[in-house]
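Only one chain is shown below, in structure tokens, and it's the form predicted on its own.
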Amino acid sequence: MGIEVSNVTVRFGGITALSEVSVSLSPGQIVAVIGANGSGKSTLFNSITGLVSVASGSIRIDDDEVIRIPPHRRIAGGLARTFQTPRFDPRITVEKAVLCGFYPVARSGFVRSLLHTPGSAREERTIRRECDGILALFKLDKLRSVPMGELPMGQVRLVEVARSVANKPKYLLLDEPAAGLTRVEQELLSAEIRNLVARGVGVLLVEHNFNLVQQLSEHVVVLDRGSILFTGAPAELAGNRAFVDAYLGTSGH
């Protein structure tokens, strides 16, 4: 069980975003991902969600290879991310953002909603209690009728997590969350991940604040133009000098 990405290699046209990148992830777990600007962070989350091709290796998803499995399909077998920009419309209000997230677990399809069976209406209802619970949780509850065009991009990507966690993953790879994040949405963000992973949920975290890979990562894995430069636990990287000078620059600082 969880994902197995095995020598993964992607390219567009001459250039190698990814070369022979092995990643493991287990339920319950949370393995950083991390590397500069154009290390391949993102490319590899998107060869797992299915939005890139791979040309060579293996993706395993709970023992299955979905290397030609549609995105649609990852999802709905409890694939969820984020994205480093985030994607919305933002005329739509934050609940309904949310909700979105509901979609690819609803059971009532097109035709029953819009016949308002009573199965579909009990999901709906079912549906509206838990999204209440998780803006409560990611504190957005006041915030339910603000188009997400007005509010600044740390609560933004505050509301992608919700959507993200809506979906009831098994997998959740996330793009940078912290981003813009106030050091109290921070800590709330910390905090839901860890609940996620107290409930079986595997989380893959690229982030740029370090601080928070320590606090929250069992594993690391850096990447360093499309190559895998390091894996091992948070404390080790302190002391390995090609770390230091691919990430942190060759002062050190």
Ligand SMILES: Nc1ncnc2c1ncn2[C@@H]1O[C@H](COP(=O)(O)OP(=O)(O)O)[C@@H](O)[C@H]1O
Contents of the next structure:
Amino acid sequence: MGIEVSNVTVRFGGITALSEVSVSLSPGQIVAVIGANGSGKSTLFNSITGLVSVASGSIRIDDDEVIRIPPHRRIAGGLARTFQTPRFDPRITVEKAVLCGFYPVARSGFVRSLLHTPGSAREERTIRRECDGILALFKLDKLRSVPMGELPMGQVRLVEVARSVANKPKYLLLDEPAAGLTRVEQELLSAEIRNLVARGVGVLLVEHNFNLVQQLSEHVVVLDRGSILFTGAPAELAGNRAFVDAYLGTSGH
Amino acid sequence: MNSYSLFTWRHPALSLLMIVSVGTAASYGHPFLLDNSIMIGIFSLMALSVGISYGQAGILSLATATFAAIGAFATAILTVNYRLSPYLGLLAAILLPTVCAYLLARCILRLSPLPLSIATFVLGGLVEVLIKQGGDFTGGYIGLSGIPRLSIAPSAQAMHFLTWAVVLLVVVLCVSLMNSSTGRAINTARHDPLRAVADGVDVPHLLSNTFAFSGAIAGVAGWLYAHHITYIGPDSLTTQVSITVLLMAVVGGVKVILGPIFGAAILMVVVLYLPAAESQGMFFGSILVFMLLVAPNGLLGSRWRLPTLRGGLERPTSPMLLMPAKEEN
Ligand SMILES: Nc1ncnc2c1ncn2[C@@H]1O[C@H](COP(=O)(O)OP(=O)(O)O)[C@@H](O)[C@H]1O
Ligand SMILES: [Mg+2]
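Now show the form predicted together with this ligand, given that the preceding structure was the form predicted on its own.
After this comes the whole thing, all chains and molecules, with the earlier chain placed first.
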């Protein structure tokens, strides 16, 4: 069980964005990925979700090799992610953005949606009800009909997280979800992440705020220019010389 | 609410039903008006096809009339050459364009939308050549005449009802589709295919299905066209017509479900009263420029602001828009 990334290498032309990286994530666990900008954190997410192709290595999700499986099927299989730079249509409302996240759990398909069969109508009602629940959970219910383009960045990120949890994923990959959040929003987000984890969801988290990392995760992976510099408990990191140089050294001043 | 979008009430089909009722009362018993109303209905269907493929899915097609022509020739060949039932013709007029559109999109969508647009343009030319070279089978340059009228709609009045019933049905289908997870995914794929992938959408498959559906709508328009005019030839439903219906859809508002119908009605009525047929091209050209400048989202898609009592123009908010317009600013 879990996500097992083994010896994955990703190249973009001449750049090696990831080299021989291995990470594992179990259900109900939070693994934090940290590292300076350009160290390959987002590329790691992209290779797990299938948005970039890997040069070598293996990625197993619940013991199935997924390297050859297209991204939409990986998502449908219980994976969800957010983007570091949120991708959203600024004209759609908060509610519609979250509704979009339900796509993998919708079973109706094209023809039944077109014909508005009783089954698809029922499904649409269920989805809308569950969407209300998620909006309430993230305290977004008052903003439901606000266009995404009018939200501050912090709330956009919350909506993105809400959209990603809509399909009840087994594994959730959050790419810098707390950047730009207010203190209150950050607490809301960590509480929600803890809830998900308590329900058995495995969370892979890219986060720059080391305090948040220490609060949330028992396991940290440090990437440096595409390679793994350190894996272990966050507490061990503070005294690790290489980490201080590579990570706090670049963004700690 | 100090802004509104015309006729986009809770269910667009209801607003359309009301307008159609008024149109029916006004045209009752007038052969000239009925004929125009039927043609507006048929062009509305082709414009709705554009609305689904271009407005909702972002696939710019120059083959809308070609799919209609495939539908029209399918029913013409079955009913004229083989004396088969027009209702068998309807089946062929739906299936053939659906399959053509699906295969075309499936083969080309893994590239990007532009190659698909070019391919639809090529398809239009190819179908025209096939029709002209088809000999007795397609009627060649002369076309096929003597297509039977429909037994369920033998008179112009009945044809008017049938055509608009079909338009209403298509509107109902489009509204159901766009208010489902599938419809939302279509909109996401139009705006940002990668985002759609991250939502778990098989983008080429979904867009091919959408394009196939838009092909089916055009095919039904072709079926009605063939049995209304009772003639179909190589010059009936050409790429020129595809461009005209594209313009109609854009003028009315491609992203709003009723927009294309509105555009079709307006342009056809205006053309009716245009002094000379030769000025049509110039007229359409100026309409296009005007629309791009004044209301790039189309007549129904734009947020027309009314001055408030306080005198100012407030920031428009339009919750009544069925399909919120996107980007471009
Ligand atoms: N699609 C891409 N094409 C080319 N180079 C890329 C692409 N995505 C990432 N890279 C490169 O890969 C390296 C790692 O980037 P990224 O994974 O985004 O780092 P991080 O998320 O840790 O900031 C960077 O050098 C970046 O320029
Ligand atoms: Mg990144």
